[in-house]
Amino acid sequence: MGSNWGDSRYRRHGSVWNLKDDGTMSENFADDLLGLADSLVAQAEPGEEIEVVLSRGTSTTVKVYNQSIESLTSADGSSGGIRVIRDGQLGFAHCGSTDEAVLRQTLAEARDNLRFAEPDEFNRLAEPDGVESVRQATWSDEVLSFPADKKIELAMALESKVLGLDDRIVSARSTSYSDGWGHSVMVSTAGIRIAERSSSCSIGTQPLSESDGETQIGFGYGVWLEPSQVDVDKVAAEAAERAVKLFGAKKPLSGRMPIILEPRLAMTLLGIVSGMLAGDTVVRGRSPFANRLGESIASPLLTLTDDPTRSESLGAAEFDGEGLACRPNPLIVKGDLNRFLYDTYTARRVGVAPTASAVRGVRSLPGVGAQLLVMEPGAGSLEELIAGVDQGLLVNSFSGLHSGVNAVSGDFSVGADGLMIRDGAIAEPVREITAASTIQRLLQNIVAVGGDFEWLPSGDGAATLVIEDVSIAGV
């Protein structure tokens, strides 16, 4: 989850904050970060555009092993990024500080870098476009006031729980509790002036299991707005199941068959698709969907929207990485390609309005990307979808996605493991599989979308997909 221009956990619009003595945050409309950003933007020279992004935050992580504290770390961080544009030339510089003297030097470096840039007529800062932001509840004082001993208790409770769920689990690695909070601001000569804040907490573990000389590693992870919402039982159960479900797995016989992707893996696939719909890939002609706007590119069962305004998700945001108000962007509507995603630069390149789809960190320039992907759910539980498959594969994990997916041609050939489905029931575990198709065929061959919609730790919302006629190579 995260802001699209500050630290990934820290955002909030319309007010600014100081820490009170009791560990909670009070609103203060004279925040020093906005003042610093204002003073830097005020130094713009004639014909010069300046954008300043500043961020401050604190994070804490507790790691435990064998019911002992392995480490407890807390870190404060500050950073700034400054973009300067003049006559189509762009200069950028960043720093790990919000000290005024350092920021002034960073502005000077951005101006110096500008001298070496090639002019580009489309280099301009984003301008407010009149779209109102949707306020989001991304802050909890509970994160700030949650005591260290309670953080340790949660981490130890997770380790204890996962070790007790199955005798084959012998240890739990990387068991941790983490939280963070902070705030960011953006001010520009183009009229952008916003401040955001956010907080969150998480737990995770990687249990190691052994059986008949074979070892397996599972994982479980969850993210919440505040510590009182943390669900140790859910994370432990997911981690334990993944640690033992593939014991005895062998290569399957090769063939063509349906695959079932639970929400986590369904969104992995659709995340790849969203990258192919980003304006920068479209402008460069490096997307297999570049010239197919308005055409059917998927099963009519699939509707996919990039919608950071969904307040139910921990990934909800008010502004994109250039300070434009977030808005829903329907990408695929009942199988038809409805929209590409654009930041200000790529929108100007093709002569359209930006879709508020800029993503960035404080120390990087904006790029184009999906912010919060949401599938429209269908019908049926996972069990019901499995019951409808005579022979197929319930995928447990993919591997080699970076090397096995060609984002230009759409070719898809990746490693996988999972559980075979026979006569509508789960059968033996399998591994060392190569699943092959193309992104285009995978989308067109969706034959069912489940009703088991869930918000994932990433913030995205997904349901199970059933995809037919996938090549499965084993023995």
Given for the second form:
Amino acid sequence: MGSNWGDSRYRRHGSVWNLKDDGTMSENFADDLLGLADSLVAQAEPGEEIEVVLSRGTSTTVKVYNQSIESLTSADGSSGGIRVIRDGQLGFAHCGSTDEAVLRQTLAEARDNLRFAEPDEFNRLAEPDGVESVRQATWSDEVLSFPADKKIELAMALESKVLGLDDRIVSARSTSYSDGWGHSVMVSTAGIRIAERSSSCSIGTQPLSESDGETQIGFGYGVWLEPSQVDVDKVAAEAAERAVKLFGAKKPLSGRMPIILEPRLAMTLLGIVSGMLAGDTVVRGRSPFANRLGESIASPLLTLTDDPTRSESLGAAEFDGEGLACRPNPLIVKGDLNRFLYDTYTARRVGVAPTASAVRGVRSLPGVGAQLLVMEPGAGSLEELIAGVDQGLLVNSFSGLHSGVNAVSGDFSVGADGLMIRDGAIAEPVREITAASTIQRLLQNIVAVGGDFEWLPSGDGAATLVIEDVSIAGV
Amino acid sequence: MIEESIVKRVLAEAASTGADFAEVFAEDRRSSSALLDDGRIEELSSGRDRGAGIRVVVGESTGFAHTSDLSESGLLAAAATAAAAARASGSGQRSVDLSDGTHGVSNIRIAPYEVDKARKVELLVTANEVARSTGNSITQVSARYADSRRRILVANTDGLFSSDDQVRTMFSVSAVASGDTGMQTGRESVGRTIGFELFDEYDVSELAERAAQRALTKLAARPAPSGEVPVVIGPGGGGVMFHEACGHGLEADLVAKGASVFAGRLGDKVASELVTLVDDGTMAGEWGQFTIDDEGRPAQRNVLIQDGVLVDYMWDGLRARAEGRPSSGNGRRQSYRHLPMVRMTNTYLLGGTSTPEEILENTPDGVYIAHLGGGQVNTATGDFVFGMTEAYLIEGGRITEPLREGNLIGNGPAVLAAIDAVGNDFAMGSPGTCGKDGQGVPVGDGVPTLRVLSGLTIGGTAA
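Please show me the structure of the same protein in the form predicted in complex with the partner chain, now that we have looked at it in the form predicted on its own.
And the full complex, kicking off with our chain again.
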């Protein structure tokens, strides 16, 4: 279980029932985990709140190299996380098991931990708030029965495909197929009782290319619900294109110019922005947008919503990390800051309704964050957007995002490579450059949003962005 | 953790279908942490995770399975799965002899898991109070304490049977300062492969004050220049640059696949002759230290670059086996759920002869970086970046105004060649977590003061 709470066929109200997408009943896949969680929650003493999260899953990864199997990993795992609150004091403990004795120790450890936390009146578990969840299809039985030979075949096919697409591609550092499924349950004394399941599969490759003594590396990656949807050709084509497009790249002259970010990179930037709109950073005075609600913080061209209910996306989810039904949260509407994201704690502290924006893994406490970001598309294809730029940079990749972006000050300074744009057309490749601005200015300087909306492997939906006046440093 | 007789039967099962090599890696990890934020102790958290990963190698193929069930039946099932995954067909050895190998004992003086939680909380409270009292402009402080104990057991069909007990303790403080120019941040952290005696060596008040001071200093910072500049890096934190500029490129798994600019360059001059770079898993108490690596191989001190000449790469068991040479003790993994691969330990540049004062005086204009953030490298091209979290302008051979944060970019071989001064003031830097192919492991680094005359481009917004 990651930031997405996955699939659910079980509701907290009513009796145990599981509906398949075709409306028929399926087996109650997580009754054992629910029973275990129920028994732990039942141990709550008067005045004590307990929340138990349990998960289990299986994953397989095949890596191939030079048309032979490099490794085949097969793994089963389970884990548990227990949160206890008493008199506003919070304790947490986690374990890598769903063994009952281990979970009882984990509960005892969480109780012990809470004695040292300072009381906070807003520390209470999430209570169901009447918002109905939207059913999502994030489960397919196909992953369970997909044979190992077929998994190997897909990885081999991807490697041979990408090697055959361009003479300059000499090998692929790593090519893989992965799949997995998981069950998770959450039960609490506050009335949350849900079970969810999810499955997915993915392929990826990193081709190496050589020309005139220069080596370049590309990458391609895709995620699907079930193996029959895997698109080898698409991933291979993306990876091959990235592996050969920067041959002969040089450092450009320094200057201020517009940059064009393809949907994937546009979402990288907006993902950082969404972190700056998370309630915990806002209430703790770490967001430069803290006092800007209702004000213009971005170009009027930008509308950004966190909406895990979007069924078209693989990232769609029914519940957040505290068990509340997911709901759409418009963050930036035509450039105006419309809303922050809140979990139960931060919403209570600010005195607003929760936005069901708790994100968590089993082994950590819930935090606040976006779950499925969607940009509203504008107009124009990538070619049309390029044609509108006199001199600029079509970015191929950013590096150092973790070290070069400060979400508190907004300072933005990252490594980059890409293709120069001159007179509205793609010109020479460039590398070893930095791109610098501030997050605040980048948002205001958006001059175009493309009509080329796409759903990314991350689950987010994005379109190309054109941002002007960015400092590009080369020579 | 697991009885020797069970380990033998599990290895025999793993190797029974004709493996060239089989291995059991068992791990029992306990961790605890405490977090102070927004003026109060927010949470105490603790975790326990144990399990085993079983690896079976047939030719160039590896089969791997892991389980949290350390019972004999659980381990045998994982062994059978790993053997099937390795796709061996045939029969192999039915019994395995184990000889007693290295058994690491942690030399901690104060076991952190026996220290009262109240004492850990006290450290956080002190850090908060000191950081807030450093200046009126400090508006937010968070502090985190964490310790972990990782016991591992490694056994394989070569007869190895070794174990280690690794205890790590760390502490960090982050401060936010607010002023007319917006908000700025400062962070300090210490972490060592030792116990709670960490706090006899380090005073959390000093750490808190430095973190707060760093944030306050940056309130007055001006935008960094942009373009190529001479860079002087202060002692300690600059090791991140070597980690990215060449460390990853010297990992034998990347080299073997031609994914490194340093492939095929053994014996070549790849850096200025002032550069002697060492990766050393034996450095007592350092963040990347251990007694045995995660393949059971004793930690080693490995000279990678000697006086500018590339001497050797770093090796794990798999790559070493393929090339018929010993591993260099660099086979590491995040947990029993992961396959080992070539990883750095403590990577550092040996000290030189210049004094830091000389180096600065001989730099008319440039940038002085007192503290680095993280970094990233494209090993295929050698292009790398690293962040600066505390930096100043150098004007007329003197450190002058503070600069805002930013990244620097360069190309590994070009930057290594452009190092034209190395100081005599070696120091280790802050504890780091190195990420590679989705696995994080603790690493240390260190450098003396050094100068990179050319080849580094700074990403500022100043015109």
